[in-house]
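Heads up, the chain below is alone and in the form predicted alone; it's given as structure tokens.
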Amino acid sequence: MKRTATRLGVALAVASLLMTGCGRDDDNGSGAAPGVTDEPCPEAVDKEKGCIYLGVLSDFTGVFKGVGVPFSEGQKAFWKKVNEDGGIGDYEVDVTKYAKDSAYDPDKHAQLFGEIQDDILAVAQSLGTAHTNAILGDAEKEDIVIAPASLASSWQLVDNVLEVGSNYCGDAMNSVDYAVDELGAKGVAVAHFPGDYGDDAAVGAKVAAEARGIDFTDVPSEPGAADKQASVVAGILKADPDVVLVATGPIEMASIVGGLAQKGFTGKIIGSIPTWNIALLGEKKLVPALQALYLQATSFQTWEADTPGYEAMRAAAGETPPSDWYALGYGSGYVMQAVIEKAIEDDDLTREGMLNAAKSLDGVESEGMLPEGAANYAGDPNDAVIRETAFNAVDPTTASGVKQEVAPFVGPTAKDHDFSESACYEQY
């Protein structure tokens, strides 16, 4: 097994899946568990099938709306694929019906997944660290399986969640070894928020700063432009560092590249993977500091990656934007759809059936979407963690905007911790 849980009235559970059943002719149009009815989708394509409902809680509106609507429309276009291809058994998948936006506020987000969780199977989406763990209790006494789009060193541990990819911690590491060994660098600093997210970076890079016997800085930031991080750049300027890593938001991530630009700073400058988007291509004046100094840490492939996955992703986009936080949001429903037929196989369309289901996968067929390794569930958590981390540059000429630099790797320090003891963030 990949973790163990306590989990109360298990005895109960199974009683009452004993008398009511599990298939679509055992009730009478309310479907075999919250968030499945015979009834057709709102946008079914064949009225003849019954409806998934998967709840989705983002981001449309606040610091990561840029990374929650392309993930939620990457998201739509994956399920609209599936449905179109005749679904999965009896039933057509709904992700829109149930989608909220928390505006990245983790009260907020809790708030609507109370407002949701008795009409959704599952959570399709679960934009932020700190936003998933508010729900997160009640999610596990429903046994109500979440795909977050969030990559925090935690998700290993808990059976409800479905992670992929690499997480902050273990990028931070990777960034702080490549600094060390390609770079020469003597000295790291770390800009990031407060909380789960940017603590999870800033606890990787000291790990490996130690390990490596270099400096370390902590530079805790905070959402906002340029006269936010003006104290975020002038802390990193005083440290002095070689290499900075920054686990921030976009915005805050350009005005710091452009902070340092302006008062010469000549290193690297390392982002965690929310910290890029295609729209900073267009402050004209700040793209020659993100070409000479940014990378993007990340265990995903672009938007042009020459991939079964990524080719129907593509199509499915049509003319929509490219957009790589659309390709993650299109590439995550792999791993839910493996639920979802495991469950169906297993005649238990039920929430814990698809938890059952879920601790079952050793991996998914994701046609070259997801990192080699992921979705292993089933696995020890600190044997199916995803190490390897590549690094992008910015290239305007790419769909992207980015475009791989460094090919995937692991270094010393990632590739011995030991991420099965706790989360990094909580050591913070």
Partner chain sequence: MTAFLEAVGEGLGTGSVYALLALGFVIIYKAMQVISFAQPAFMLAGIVLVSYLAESVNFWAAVPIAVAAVALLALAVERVAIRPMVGKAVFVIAIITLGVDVVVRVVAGAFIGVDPRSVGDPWGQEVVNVAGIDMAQRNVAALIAMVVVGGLLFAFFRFTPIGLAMRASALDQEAAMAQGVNVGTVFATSWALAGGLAAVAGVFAATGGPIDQNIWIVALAALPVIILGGLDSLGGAVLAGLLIGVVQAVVATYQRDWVPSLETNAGPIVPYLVMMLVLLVRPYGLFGTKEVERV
The other form holds:
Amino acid sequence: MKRTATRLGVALAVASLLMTGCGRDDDNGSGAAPGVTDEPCPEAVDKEKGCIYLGVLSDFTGVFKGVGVPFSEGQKAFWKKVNEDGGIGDYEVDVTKYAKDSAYDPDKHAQLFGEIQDDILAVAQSLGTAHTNAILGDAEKEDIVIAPASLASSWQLVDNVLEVGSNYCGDAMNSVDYAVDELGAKGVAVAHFPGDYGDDAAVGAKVAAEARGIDFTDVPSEPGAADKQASVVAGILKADPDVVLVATGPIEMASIVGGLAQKGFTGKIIGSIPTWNIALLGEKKLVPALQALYLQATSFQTWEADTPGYEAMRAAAGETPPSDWYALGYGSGYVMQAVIEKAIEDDDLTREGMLNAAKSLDGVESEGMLPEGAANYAGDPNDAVIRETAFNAVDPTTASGVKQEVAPFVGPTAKDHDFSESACYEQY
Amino acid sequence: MTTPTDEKTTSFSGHQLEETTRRPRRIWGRPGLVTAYAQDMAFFDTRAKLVAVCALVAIAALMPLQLEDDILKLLATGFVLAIGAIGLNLVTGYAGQVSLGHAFFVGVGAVTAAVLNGDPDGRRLGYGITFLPAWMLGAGLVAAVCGAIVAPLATRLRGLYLAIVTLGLVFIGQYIFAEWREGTGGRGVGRDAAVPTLGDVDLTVNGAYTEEQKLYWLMLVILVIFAVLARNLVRSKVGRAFAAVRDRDIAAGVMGVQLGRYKLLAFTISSFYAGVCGSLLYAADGHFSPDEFNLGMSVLFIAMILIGGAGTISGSIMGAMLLALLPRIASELPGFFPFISDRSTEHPNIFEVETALYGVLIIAFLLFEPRGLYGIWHRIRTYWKSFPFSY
Amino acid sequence: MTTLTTTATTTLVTRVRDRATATPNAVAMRHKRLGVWQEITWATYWDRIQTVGHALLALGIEPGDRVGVQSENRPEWLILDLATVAARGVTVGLYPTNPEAEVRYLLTHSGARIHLAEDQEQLDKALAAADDCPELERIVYLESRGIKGRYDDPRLLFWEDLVRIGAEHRAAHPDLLDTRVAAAEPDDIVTLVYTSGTTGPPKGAMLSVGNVEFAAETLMSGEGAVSPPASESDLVLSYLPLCHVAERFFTTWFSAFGGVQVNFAESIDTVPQNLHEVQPTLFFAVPRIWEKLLAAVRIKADSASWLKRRWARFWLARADRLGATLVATGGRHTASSRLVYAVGWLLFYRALKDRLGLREVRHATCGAAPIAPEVLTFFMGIGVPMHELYGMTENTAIATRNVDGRIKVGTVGEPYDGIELRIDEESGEILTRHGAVFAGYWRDPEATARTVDPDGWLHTGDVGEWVDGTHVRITDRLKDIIITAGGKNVAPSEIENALKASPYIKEAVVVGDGRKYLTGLIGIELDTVGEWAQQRHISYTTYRDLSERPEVLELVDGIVREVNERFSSVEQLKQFRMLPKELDHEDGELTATQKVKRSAISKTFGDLISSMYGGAA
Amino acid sequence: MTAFLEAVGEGLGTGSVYALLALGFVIIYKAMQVISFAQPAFMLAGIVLVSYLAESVNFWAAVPIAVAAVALLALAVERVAIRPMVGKAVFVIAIITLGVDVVVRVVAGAFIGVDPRSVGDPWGQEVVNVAGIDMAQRNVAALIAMVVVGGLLFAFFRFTPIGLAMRASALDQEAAMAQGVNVGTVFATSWALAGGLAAVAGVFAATGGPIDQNIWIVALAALPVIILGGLDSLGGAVLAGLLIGVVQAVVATYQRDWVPSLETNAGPIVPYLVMMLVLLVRPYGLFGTKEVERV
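Please give the other form, namely the form predicted in complex with its partner chain, since only the form predicted alone has been shown so far.
Below, the chain from earlier opens the complete complex, with every other chain and molecule after it.
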């Protein structure tokens, strides 16, 4: 026993010596800002250049992996092209090393952000609204700029979030206006995920329905296939609306469309942008229903769009399966690129510098990848909000499975709505 | 079946031959010469244990000066999980009541703490109580009350029936959490977790020490307190009653152990620990959502106690630490096995490997080392204890 | 030797009383109950002695009355023993293994008025004998299990009731016992120790107050038996039968005279465990125990995992060398051996001794029967200071002992200071004369006269010789000496002990009196041979089956051959047979102290023996 | 009334899926007194296999192949991870099956890939009108499949030697062994059967729309079903499965009328609530046999 005690004593002494003798490495590398190094990127084109690390918090295995995976691939393609074209200043950009899979779980999202936050300059992709909200507090503390893969109506209220495109709330308003004006709808139902994403669309629809004086029915949904959507379908049928707004994932949307079609529903079903996935075309029995009933509300163009940006993107994509999410990921790069360039221009490539650069950004040349007026963070938030929405219909002949059916327009509700007070979803 | 009174008359214990007033003395160098029951049941029954545990705690306390923040965070999470694992071990490992409902009580704790601590003017319900012990114990108490409410149903059932019913608790709990948006933030959204502050110091803000260092110390202190409490509990009359219920509940009942009472107690205490665990579990990430408290979390806790060692406090801690570090271990794997990708688009990738590894760990431990990490430790200890022989 | 006066004789009782006054809260003894070693202080010990003493007075015990005890070692044994002495009675110890017939003989012969039977088992024996014992009035029992409510013999008295009677008597007559104690005289008989005669019925040796006092003074003073003398800081484990004089010494008398802390083993089966827990500082064992310990080390080391086995073999080999060195130097380390031992202690011997329970032993003693030198050497090698000593009931165990630094292995050491010891030139018999020579055999003046000659010399019956003029070597018991047909005198015990030094051999009985050559009956050690067989995948059912396995026969044959090489050709075994059963006290093959009764053996296994001399098996 | 009957029809469809799953659980339980938590994983494996096979061969050929393959997989799992534990505490074995579930689910899930998959079933969302009630074809198919499979199982247990051995073993394992029943074969067969049943159930759970790897959650509903029916009752499993399916569907349909304030679909927790209510009255389920306790 004495021997054990002695041995432990020695071990303790050695351990404490080790711990006090050589302290832990408290600073982050070469003295530059977090996420900026003089060392080349892991997959550098030019080994002479330093590296800027951007974090990616996406969904590779969860409900929205159909969004997260192509989105991330698009981003990678964008930055690969930027790096090949000489990078930004003395740096190249890496979006691979700190790419994490949150599996569409806000808690895991927050946890992963904690893991990478000391190693990145900014977040190039934060997928999900509630998810981005979960890290917003910490990010604000550290002045970290975030590019969200989410179109919530709250982002224009936050300085460090670089939103692009119209939000779910505005899209929903436009959808209702469209239904009333073009389809003569008398009633609208919204099937949506619980949570900020679904609620945002629901509130938009509700606001528009009230403004236009038509019936509104709220039908909460939840992730899951046909068995989980049965009650949703039942709820919609009971309300008997002329148009149904859907803010879920693609599987849920497909089940709802299928269920409604089965029961003879003939109105329109307008889904938020994340409700479409090209794989639904594999569901042969379902395609006719989708073609007949479904519209996708979005402010972005589809894969085959005829702009220089899309052309370059298609070239960069090569063999990658076409996906509008890929295009969105690719396009979002323009904004981050502009912010980094401005920060370098200001000779302040730090988090603060990035934030200042972002705040002063009043638009970006995206070669037609982003909607008109995107990336305006300088002016009044309400003015900067993109209010126009286009509708895509299912078209199996196109590369991404959808094709623009209704050109971008701004409905009366969205036009007059003040987005600068609070996020739509907070009014749910 | 002998009656306990029969035993007394067999020798002269009824008379004053043994003095009870005197403190039991320890005879130097003779740990086996136990002269009092208290000594036999002592917290540290040997000096080596005392020294070893003190040394371990001391080393653990010094770690933040040496280790990087990301590891510290994992370790701190491990400490908190260990509190929950100890709780589950009390009801499952010690009292033998298999519970798959632990996640529910953890959830109750997390929600309660968040509600108590939350900003009164915030988006969600909050009472603005910043005093850490208040919301931590409050969370534990509310969870304990839930445990006490559930216990009567649980005491009617045994074995796998009980396991499935407690599993139902998780589903019902998730439903309630999802419905109560005011408190929980709702499914898929969640809310900010309780913020650990001591006095005016917000432990989640970097200062002279980083957030991770401060949280690590906080969790270490709390874990030590709760581990000591649990250890004291299981070496008491209550602990022995638990063991009796576990080993053969009918026999225990015949011997005068009030089954209902002790099962109730086991569930209540276990839930209290779970509640405390839940209140602290999200301090580092600052956010949680009700989707967390699902079957997977219950299984995680079960895995902790089985991998650590059922019916041991130290095993609970070891199991929790291993599972807390598992993601990190998995993320190191691609370095050793190049065929494992760290990109989620390729297969097999580390995310899959991590999850699979977890399943494999469970299977492997139960197949090869049913007593878990504690069993391994026990073997090592026995190797030296039995030195220079093998038995 | 202190002054002995008739007015205030120091007895065991007064010594306990004085100690209880001086250090009331020191630990007198420990006994294990429900897994915990319960401590009994001197104050409690003395208090209980007084109460039980009063009880004896209340039951009418007069000076010289006998009180029997048949129990395992436990505090009550000592309490009753000393209470009896306090009442000037005579304690008669019985072996717990004594079968009913012997209990009947002993109770009848001693004429015990009160008898303590530990539990139902002992009580059944006592009750069966009781009707033949007119003097037996009361049978006290300690464990009520199976007795209370089932036995209605009016002579029965539960220990608790005895204590109650004592307490009442004490309250009524507080000074009566003190008066009785003060009246003690040196010639008072303290105890009858029945010698486990290997021939004939047991004889009760009477030991007086004076005997015990003289013996204790001799042991405790000067170089004594243990130096420095046994003290309060010493611990002993009490596990050998207390009715044997050696254990009485090491337990009761060491405790009373030296203040040694007595720890009672739970039972004979748990001795290894208890030894490990208690880690006594003084340890007495009979050769059989030492042999068993040695066998355990060998077997366990061999069956350990690979690394541990290698390690153990290495250090045990060093231990052999260390032992040899110590044997050569008389027990003192040389510089190099001390260094080797120090390293070995750190890496192996300390742990080994800890496992054996001998880690704290400062003085280990072996006696009561001859032991093989290699056993002693082994234990000296691993750092257990072994001392062989010699003594017998009739001289209150006072004769010779080995002294640290002058140890001679193979001898029983030097006579104590202040006693007389000589070896009869003619017969070679060892004779002693001193104050501890017993007062005679109870109710057997004839035998007394045969044993103590008119000059006061005690004839020990052991044959010995001087070694280097200072140490005594015991050759054998006088009556065991075998005279072969060729007229050669052979001491069988040396051959037997050499055989028994093997871990596989438990019993060896050399036969050959009046025969042409020597032969042996050999009994295997079931544990070790069983293990040995298991490792070789030899299946067996019973002891007899195992004994008769050809592989086992081969094993034993090898050991016999090896031992034979060490002896001259007349002393070699020409044949051997396996004992078909384990020898047993109850079957009369062994004495209570596990000594072989040769007469009984030659009768029981006559066929086997004659088969070795060409007769029919 | 039509809506109610349509809900019942819907419920019979999902109920059939539950019943098929529950049969697997019960078969394993009867053989070794263990609940196999690996059933969800086998179900997922079946779905994945069918979704791949349906691309090359057609759906009708894909199903039997997948069922056989999953049965083999279950057999392998039993041999590797379960057989060595026979005789250990049932709870420990149950947890091992949880581990198996995790591993198999990860591997099977990896094959689902990024985009939703389809089993390529011929029914889709087509409906058939039965006596004025619209019933989804896939629900009718599930019900028919359940009846057919149930009948085959009945015949298997009734008329084949191994079926007889399994019944004997379930009744008294030691006595069966003494009569020469190879308990190892019984274990293996029960696992293979359960695996196959899970695969069949999976196919029907996956009909009607695209699925992702989270489809396995459906299988959890079978747990309250088996408790409700009684762990050792095959008939109980079928009845409880249908009952739970119907109650679930009815609640989903009428929840908004009954309790408008509830936003979340209560369907998934209905089985547990029903189970708990029943257990309060009958601690061994509706048809389970009371466990005889020996001290």
